[in-house]
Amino acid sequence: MAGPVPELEDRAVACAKRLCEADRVLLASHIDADGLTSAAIAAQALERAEIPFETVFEKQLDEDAIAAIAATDYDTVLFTDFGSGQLDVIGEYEDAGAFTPIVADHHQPADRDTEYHLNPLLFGINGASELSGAGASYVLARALADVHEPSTAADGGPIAGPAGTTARADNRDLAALAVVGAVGDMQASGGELHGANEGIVAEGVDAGVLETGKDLALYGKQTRPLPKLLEYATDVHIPGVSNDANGSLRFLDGLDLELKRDGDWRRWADLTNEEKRTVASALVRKAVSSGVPAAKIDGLVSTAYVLSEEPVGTELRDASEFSTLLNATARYERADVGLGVCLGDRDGALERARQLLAEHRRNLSNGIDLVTREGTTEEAHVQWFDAGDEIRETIVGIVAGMAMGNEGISRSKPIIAFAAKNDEELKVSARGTHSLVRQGLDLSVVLGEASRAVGGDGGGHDVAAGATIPSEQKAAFVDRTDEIVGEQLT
């Protein structure tokens, strides 16, 4: 089998063979959208390979979490969307014979390796922009389908799977979840997925579970009524439409379209292709006449990733909306709900996820308002704020990223956000921009080095990273981050 990412093929096959040798497996995964899709891909691949497993989620894979995993009676542990950065600790338990780790991750590895380590960074592929944790999990799933020898029926033939399709037999149907994970991990820079992700997209399209094409780069095309779709579309600010309820209504009223049906506003997903072109063209003309720069106008169009087997008009149809729904479950300690949605629960789990999403949006809005109102403290090379217990530590990083560019909050410096984790510790989240990364910023290095210098720990990606530090070390941590960022950007 030629896998979706040839560079990872040999390592993926070795990991898959080791999984097939296990009597049972403990699957441990991160809880964000990328972690949930990673777990869902791995869970389905293990089930199809007839390997018994149990799933656990960790908000942070720290020493206590690894010790708890080691205390179980599982001899084989599959880590997805984390594990690479913690290999120094995991390795100690491996050396002691506690368990054999198999890691499918894309984060910066610690200064130690292990035999069954599937990470794009080990093979010259950028884990922050070219392959997500879900992508690594998908590569493993494809290899597992190839390595696994199906059980035989009484007549000596293979037992047919529930779907019996080629795509399901070789796990290509799981490409849709891998794309949701990549989009949720902010890897669609410039409006589309790049690098190794492209191979996964191609397999999803070929398997019939994905559709791609150019479309308006607006969030909510499946679910938001047209006026709200335009009002809330602020990535490219169009005067008289963006953040303007009456303005968006006036804009739509000026178009020769059937905007309502049976008394309800239509959504973008309800429009015909010709109607979509009418709205898009009018929007571009509005942007031009309002003086929006040409480079910004180009950002109105991006590649859409549509899950073709999901119902039109639902969050699950659009990769971006699906990933946001999953993030909402993760940030409120309900990873079980997010996993249920990924695994096909369209009743209880989906309804609960939608409730959590509504709560998530309220909390994000309140958090962004707070940060914009209070502003940030500017250092020479970074800006920061401390939300205390006013913003949940599980969403403070999202708030920081969304607040960048608001009045008084610069996009020319990375933003560092603090929130109370407990009485003794602070959660730290850092966000940058792809422009800063091109200039040399690597927040994974910044937060890793700065947190360890003050007795904490952290890591992540070049454009987004996190850490936990002792509360009393905040000032020293800020000084160290400012110093490291200064070194990177000069």
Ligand code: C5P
Contents of the next structure:
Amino acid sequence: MAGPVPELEDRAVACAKRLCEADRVLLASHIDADGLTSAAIAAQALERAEIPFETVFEKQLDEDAIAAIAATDYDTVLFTDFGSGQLDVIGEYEDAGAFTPIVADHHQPADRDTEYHLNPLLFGINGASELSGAGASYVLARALADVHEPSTAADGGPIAGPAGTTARADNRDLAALAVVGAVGDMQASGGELHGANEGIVAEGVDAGVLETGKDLALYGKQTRPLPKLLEYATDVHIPGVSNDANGSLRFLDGLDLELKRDGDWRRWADLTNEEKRTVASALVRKAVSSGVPAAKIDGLVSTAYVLSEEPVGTELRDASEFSTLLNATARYERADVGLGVCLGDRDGALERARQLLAEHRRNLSNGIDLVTREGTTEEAHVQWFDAGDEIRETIVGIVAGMAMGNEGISRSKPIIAFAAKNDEELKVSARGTHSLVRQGLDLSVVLGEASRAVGGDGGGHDVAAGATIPSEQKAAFVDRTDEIVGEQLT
Ligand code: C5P
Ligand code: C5P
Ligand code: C5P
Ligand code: ZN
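Given the form predicted on its own above, produce the structure of the same protein in the form predicted together with this ligand.
Below, the chain from earlier opens the complete complex, with every other chain and molecule after it.
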């Protein structure tokens, strides 16, 4: 049977068969939205295949983290959303008999392959824009459902129906989490998911867990009251509305609609289709009359990915809001909370996640203000800032990406962000744009080479990458990145 991504099918089946041979598995994943959804998909697939497992999360899969994993008494380790870039180190442990690695990842692989390595980049599929870690885990989950022989009940009858009969039995219900992971890794470019991701979306729609359609391209359609939805929408700047609380209120008051209920503003998700059309057309007219260029106005509409089984008006219903909620847990050492939410804990875990989200928003907003106020230092080909310990190293990359395009922070040069990791080391996060990537930028190569040149390590994707370097090497590192980016862009 062909899986959701045919190119990956043989590898996926090999990985799934190997997992079924294990008595128990250690599942190791990355601490961001994609890593959490990867782990949640793998966890449910393992559970349904009756393979005992335990889950651990790592900020970075560095040599220490791999050594700690090797020191456990697990013989089989499933890495999701990381592992490819570390296969050289992991391979040494495999050679020494410490454990068998199985990897479902989408990061740039190291110079060593292994039999159980599932990565879109090995098959000509773009790992930054066409398949995420959660997507790779989903492909594995689908194969696992095919390969697994359901155990028999006491009376001899099968417990689960034959694989493939229902969305749950063949793991297609997990497609919703795979889409949250892809959106969390910013794979929706130009407003929608592409390539292998589209195949996963189609399976999710078919399984009844996803709905897609053109909608307003604003963040917060499920949870933000309408005035806040408009005020905070800054991806397409609409004069008199974006970043303008009173302007947003006046705009909404000027529409002939009942947009309040019991004195409270309604949310986009509460509107009827007719009401949505009215607001959207008025917004487009407002943008046109304020002189926003047509190409920008097109960006006001994009494909929305709705998790149809989640309640209307919650973060969980919108793939983008869901992914932000997850980042708010995992990047603050509470991956357990985010995993709980993904696995269906709608009480304790969701409540805690919402508290963490409020804190995450404050931190992002303060971080973006700080960077915008202080500005960046421009080199010939890159710009950079050092947040010291003012911005957490786990979110400095998100801040850098969101600050790009603000006043004084150009979108024509990649941005390199530094934050203190500890007394001796700096965390580096780099973000580019899709337009720079089309011109030749590959930040995974830039950060990999420049960090190793100064005794650090790094990697990632063409458009977003990270590294750790010795603190005293910052200047040398900036010089080296500037040089490599210069070569890539000419
Ligand atoms: O671990 P890694 O794949 O998980 O994380 C990807 C990171 O790259 C995310 O923080 C995401 O926000 C960022 N990214 C970005 N712009 C893109 C693609 C990814 O900022 N176009
Ligand atoms: O309310 P505020 O604008 O501070 O919300 C910031 C939150 O919204 C962050 O969690 C951020 O990840 C998310 N966001 C986003 N994309 C946008 C705007 C906000 O992911 N375009
Ligand atoms: O941490 P940050 O969000 O900046 O990471 C951007 C991308 O770079 C992620 O995909 C992450 O996995 C990758 N990265 C890496 N090696 C590092 C740090 C980050 O491959 N040392
Ligand atoms: Zn990822």
